[in-house]
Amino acid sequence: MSKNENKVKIMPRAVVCEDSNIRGDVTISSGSVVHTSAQIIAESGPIIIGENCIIEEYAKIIHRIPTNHKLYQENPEKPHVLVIGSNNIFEVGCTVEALKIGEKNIFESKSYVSPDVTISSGCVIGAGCQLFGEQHLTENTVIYGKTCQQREALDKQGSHMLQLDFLRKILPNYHHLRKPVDIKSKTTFATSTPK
């Protein structure tokens, strides 16, 4: 596969907008629901998408390790997979170039992750909020304000599963969709009509 071909790979129950911009090797797994005009870019290696997550319009998952970064040094030639896990909801406008993405976190509108830090599960990164440099988030951290204040959520995050139903019930009827693969023919672009 050359560096510039895509190979999107969308799984059964994912609802995927075609006028999202998916660039690179990506897997998008069962539940999850990506806005029209968001962005996934795979230019570092796959990127693979849990379950039941939520990337809303404009925002940007891009996977770019850049030339200086550790990882890159260690093995510029072995592509790195980006894991993201379950349950994450990516919000209007967030940037997120973290190489390291558990489960359960929120990205909120306009917030930038940089690519030095990692991020545990359960983290909120605020609206607005930009993280830079080395660091690691431990879980149900909670960064906020103007200055990224950093806290510990004091109760559970709930559940985004009324948002996710609704999503995948509405989005059909107003935008075009990438179908699942088809196991037996390989098919990803295909595209569904609005109902």
Contents of the next structure:
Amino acid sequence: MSKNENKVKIMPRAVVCEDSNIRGDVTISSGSVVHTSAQIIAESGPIIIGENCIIEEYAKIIHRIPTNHKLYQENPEKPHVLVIGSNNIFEVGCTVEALKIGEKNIFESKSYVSPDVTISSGCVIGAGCQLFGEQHLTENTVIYGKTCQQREALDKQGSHMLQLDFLRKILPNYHHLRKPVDIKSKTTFATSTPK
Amino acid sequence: MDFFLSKKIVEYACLCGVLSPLTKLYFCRHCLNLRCAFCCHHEVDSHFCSNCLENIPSSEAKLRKNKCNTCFDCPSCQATLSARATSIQVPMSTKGEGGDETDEGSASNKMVTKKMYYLACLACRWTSRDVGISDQTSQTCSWPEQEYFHSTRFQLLSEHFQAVVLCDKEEKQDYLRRKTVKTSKFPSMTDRTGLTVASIRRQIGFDKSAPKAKPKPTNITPSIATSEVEDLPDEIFTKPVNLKNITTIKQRLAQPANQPETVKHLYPQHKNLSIKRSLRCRHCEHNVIKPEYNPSSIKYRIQLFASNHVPEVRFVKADPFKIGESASIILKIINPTINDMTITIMDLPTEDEEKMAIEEMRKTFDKSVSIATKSSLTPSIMRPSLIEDPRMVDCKITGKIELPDSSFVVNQRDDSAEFDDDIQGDRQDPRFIIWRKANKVEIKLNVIPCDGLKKDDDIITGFTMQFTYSNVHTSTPEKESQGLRHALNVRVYINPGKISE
Ligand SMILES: [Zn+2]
Ligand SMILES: [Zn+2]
Ligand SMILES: [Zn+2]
Ligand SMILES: [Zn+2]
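Compare with the form predicted on its own: the form predicted in complex with the partner chain:
Next comes the full complex, and the chain you just saw is listed first.
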């Protein structure tokens, strides 16, 4: 896959602002919202973002397997797909390089997650927390505070459906949007790769 | 602002000899001197809760153990908890429970939404549901208090010791009373006959207070120390530890009464109260800092911060220092007052001069203390203030400043002048002034490193800055007659860098 090729697939009902920076093979599932100046960069392989995710301003989702990573050293040629589950929230200014992300996670503002981390579901990475080193976050882990303390929440975090509805209503009034894939006529916005 | 002032590059010496940056100093306008935090009394003005801003009288604060009744801290991360509302559907409560099935069916049709509240932490997302506290119907209603295993024991102990203290006090008073009677120079008739007023009263049967038994401390079973400790459970070395369930030391110490070991026992903690603090000059007992009483106000009634009264010296830049060669440093001097200042830069006092000044200060302190105890300003209960013992400045000068040959004027602060572009160029400035704008002046001084320095040694230099200060606030007539302008001295120490070669 050449890096310059942009194959952005936006499903219906997804709201993606035009000023966002999306590079590589990226699929944004229906119901998700991508704000302006968010960055989604698929360098080492495709990114598939699940339903009802919110990607806020200056959030960075990067799919870039470092050369010293286990996956790269095992087989550098093997394509890897970054699948991001549904109902994730990427808050303002977070940088997420994790290669596996489950559902209902919240990446708070200015947090950082390195490629060595795998994230299950219902986790919260607190504001400003930086996660390095190979580790797996079990379900409902909450990382918080200056020293990145961990605790386990009883439940998954509450739903953000109200916020999503609000954003889907309000964003089109103020921003140019990228056109989603038109399923009926089978013409796509970026490329016409059949499924 | 505090960022580059708090770096210990330019420091001012307080009278007591402690060096601190200007932002940490106060200026007593009655003594006309710098005061550091050691030279001020710190007094608690009022207690308040920083979350709900409720003002709590100090006696009540003591009763409440300096904690707010309504606000809570997160037991997990010590941030303030906030109440969150959820709405739940509950059947209309028309009848008591235990109705038959058809009744229940009809009741479920009439559902009402009811608001329930729980406590949640916005920082670490801890909620009161995590430890099984049921939701409450009102936001401010009393959350269930945690019960402690030892609370009754502590209650008993505290009662016991209160009684002991009371007993002690009474005995002491009794003793004093008897003693004063004996030493009285005027023996009364009853004394000679062996009859005291009390004994007469007792004989007549007049006395009501006599049967009053002295409060005796209640007996309490003393604690017994034991050296036998329970054995550790067998699986302690084999069972893997889940650190997420174990509390940190900080979390344990935040709940001193029960110090939970697992996160299951973390419980919302009542928020600690904050105080408003006023500072009082130890030399003249006048306030230097007095905040407004209202907890929601961040203003002061009296605010004598040194940075509002004393010219600020900022270090701008310096040439590289070389052994035995003079290098120039550039300092910026800012006048924060609304009056022009004339500034003279002089040598620091020599060691002997400093010692003499300290001796003199000590003498005047002794005098002022004796005056202060008599003066009406201090209530009789207040002890005479202990004045911080002055000492030598703990700072060895390693660079000598070539003094400028004349004094100079720094213009007043004028907040509107920032918007004027015209540069006043008509003033004939001495040569060492290299820049001037509004209330700021930049001066260039030469520093000669002392002999015997090596590479990478710190250069520390300093000067005594004399400035004219106009005391616009004085209300006392005696001071007005003295004239409003004073020439004041402060000692400034600067660390402009290291010797580069
Ligand atoms: Zn002091
Ligand atoms: Zn409160
Ligand atoms: Zn918390
Ligand atoms: Zn004073």
